[in-house]
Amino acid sequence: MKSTSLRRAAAPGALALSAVLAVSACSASNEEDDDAANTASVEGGDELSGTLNGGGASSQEAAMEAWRAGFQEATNPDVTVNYDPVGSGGGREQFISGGFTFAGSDSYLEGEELAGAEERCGGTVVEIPSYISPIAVIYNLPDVDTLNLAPEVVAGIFAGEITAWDDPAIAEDNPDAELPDLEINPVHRSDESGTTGNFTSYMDATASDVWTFGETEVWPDVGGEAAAQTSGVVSAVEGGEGSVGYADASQAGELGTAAIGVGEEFVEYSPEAAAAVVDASEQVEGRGDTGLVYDLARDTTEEGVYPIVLVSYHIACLEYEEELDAELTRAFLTYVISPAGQDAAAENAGSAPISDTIQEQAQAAVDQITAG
Amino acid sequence: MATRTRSEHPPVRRGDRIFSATALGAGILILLILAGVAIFLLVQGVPGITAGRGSLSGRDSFWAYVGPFAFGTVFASIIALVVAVPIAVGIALFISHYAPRRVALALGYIVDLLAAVPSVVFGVWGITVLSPALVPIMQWLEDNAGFLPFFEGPTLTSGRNMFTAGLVLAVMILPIITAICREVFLQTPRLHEEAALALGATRWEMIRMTVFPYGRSGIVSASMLGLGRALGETLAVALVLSGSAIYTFNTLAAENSGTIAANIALQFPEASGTAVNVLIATGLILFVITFAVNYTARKIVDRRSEFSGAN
């Protein structure tokens, strides 16, 4: 009931927004060429029709369902958006080979892949951070309501160096909690995953002297219990008292989630705190105003920032050969980063809506997508 | 004259031709499918065998990568076999020689029904019901039999270890072993059994003297079929087993050797490029292991059949 009413409320907003954007986008491109397709979309954003094929990161799958439904229902009933969750690597690969018109990826393009993508697009590549998902450190200690974990402690637990809950390192940050004399059972993903990649990247950035295994999407040989997929990790943590794991915050359920040490304070995850980390990060140099990619400031000390997040990008071309591809991509990505799209994803996938600043920058990048 | 012609050229009707062609076609088809799978595994797998560190999750060579999983595959299957074969033989004997006819029929149906349960259901059952239920038993084993390398512990609190995985596999291969053993035991010549009884043997002695020798090759081939299923079982293991790329005989701890099939299922969705070839190459290794097991089983059955008492 709740979801229906929200979607209904959001729909007119999205319609109005995309119509405005379609007009502004076209007025920019009209200066260069004035063809029939552009004129058609000026009359109404809802007259687009066609098929948009994309694929990539499976982390975006749940959000993509919401986006696809919202995009089609609200404004573009004749557009079919396909998203094949083949994984980030596969998504980038098939974007470069031309199989996908756009790709979703948990990491941005670098080196050879960036060169390949530029070659495919015949120029600049658009990358926007459209999906931010907080990763929670979940634990199963029935008598402990709040748990503060400093970065070195998180790394120590998952590296197998801190093995008991009443370890002085944990007790120091939790003076009020009654920590049991129990062994810690760290749970990790057994499948390759962007969640693991981002979690290890966090430990690598904040406590590299404790976590010496670097950033890796496949869990390294440090032991601990292995479980398949997010649901497997959650059920493994639920199943064993004294277990601790990492999972999409939206899936944490009844389990306790740890507050993570940032600077002098401990931050509980929240959508705002998770989205704030992108704002606190520096854009990667040399990528212009369309390559909105960030090396996340995991070791930030800024107040109210939750540093363990997964940021997933959408990758598209600045110039497409086909007018239709450009229009569909522009319209769809516009919806994705719009407040309506971000709210739909937050509701369906538990993601954190991107901040207004990022939204503006991303919109400016998306507006530049044209057909060459 | 007529008789001679018939013996040299037996009469061939159209039905015979169609039947022989269909049978021949079916025989060739299965060979083609097998050859196709083998060629696919070879062509796609060979680049994986020579792959570099980047596609091997940091391992130095393909063999270092596949080794622990090959070990885990065989280890889990052996546990399953050790548990399942005695139980299966017991059930089969009960059905064929002890139970009243109506009970035997019903029990036979129930065992066959077990084979129809999808493996993902076994996996979910293993996670939600079996593993928590087994934790006290594991704890007891760790406390009382901890001197054995298998029960060294410490017991994983969620119970998702090799011990549970082996038992889930045992339940899964139980029906196929039971069904074949039951059929083989029922084939024991009536005369052998009656002769044994006439010589004053008790029922158990009769079974030991006639049913077991006659059915030995059948038990072996049933076990090998079960082993084949256990080796290739994917989803249940992927869900139940907390598998890592290590070698260990410890069945209770959080770190267990993963299996090849489960590893493929877990890593394939996010794999791209050479990593896919590496996974297919591990599939090739599994293919070779399964082939070796079947070949050995065939050898054993062939050798035993001479002494089976069937002649």
Second form
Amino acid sequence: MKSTSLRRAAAPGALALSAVLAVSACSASNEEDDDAANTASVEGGDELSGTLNGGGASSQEAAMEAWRAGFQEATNPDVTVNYDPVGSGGGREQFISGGFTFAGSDSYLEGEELAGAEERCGGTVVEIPSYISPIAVIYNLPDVDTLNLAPEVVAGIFAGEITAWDDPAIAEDNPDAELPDLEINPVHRSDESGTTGNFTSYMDATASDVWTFGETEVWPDVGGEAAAQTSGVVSAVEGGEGSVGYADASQAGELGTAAIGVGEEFVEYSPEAAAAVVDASEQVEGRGDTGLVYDLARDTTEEGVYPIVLVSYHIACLEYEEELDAELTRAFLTYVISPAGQDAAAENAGSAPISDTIQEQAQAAVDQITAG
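Having gone through the form predicted in complex with the partner chain, I am curious about the other one (the form predicted alone); can you provide its structure?
Next up is only this chain, free of partner chains and other molecules.
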């Protein structure tokens, strides 16, 4: 096999943008914010004023910083957007219960959750893709600069079947690496997580004979170290030599990241390689023009495609009871999916902008958000 290097450079504006946002971050559970959201009003025609509370996928956290800065600081100084990165499962749960006006989720709604969201919304739910990002397999091996992992090896590590870094299955694809005689410590999410759902979906699609637990947002009982949210997984891997985990690539920091076997090559993550798998995927049928959700082609062998990808969605109601909720949600989501919003996320989080076609479809859905 050959190795293809597609590693992205660090975003030059990320530190400055994060500094701007330090003064504006606040909790979506703050009672004063809830009161403000209930009493604020739309003032001055197109000038918005009020508080919009959302939460969910922690993978969106870096992008959300950029979106909030661009939306609040530049064009809507009288609007406060709160986002609580409680994880995809928590975001969907609180959206369904009415705790959040919108949610971020690394998985689209299905089954009972979709029915619950439709009940909360009094009808149709809006789901639009807003964030495309690779999930990096992160590792802590100070003397190993590059690491190639085939799909069955990734599955074997996280299923607990490959337990040492010098295992022949790893060594075979890394002939030039000084692999240590060291126990592997696989780290997984302890909370219900869309990142976990996407990661296990990849293993299920590419190595189901090794990873026999299917696609799940709740990690099965297969051992390893558990850590809460993306930041917890990254911290756990950073804290223990020999550790390996999975996390949104924007949060990988200085950790090593593995190139993943695809067909006859190994592909490192990049926004471009992540976006390529979406282009190779199909939209889920039967969801209407406000449900833009995709079944990803995890098992692709197409050259230059990085297959461990999450497509993160924003979830909202098509119709809200309060005019202010509809106004703020419509305005904020319009910014998120706009070229300016997608560029801001790409700079701060290293995500891949949605395509022009998806942007047009998503905007048509967002434009329908109204109040009853």
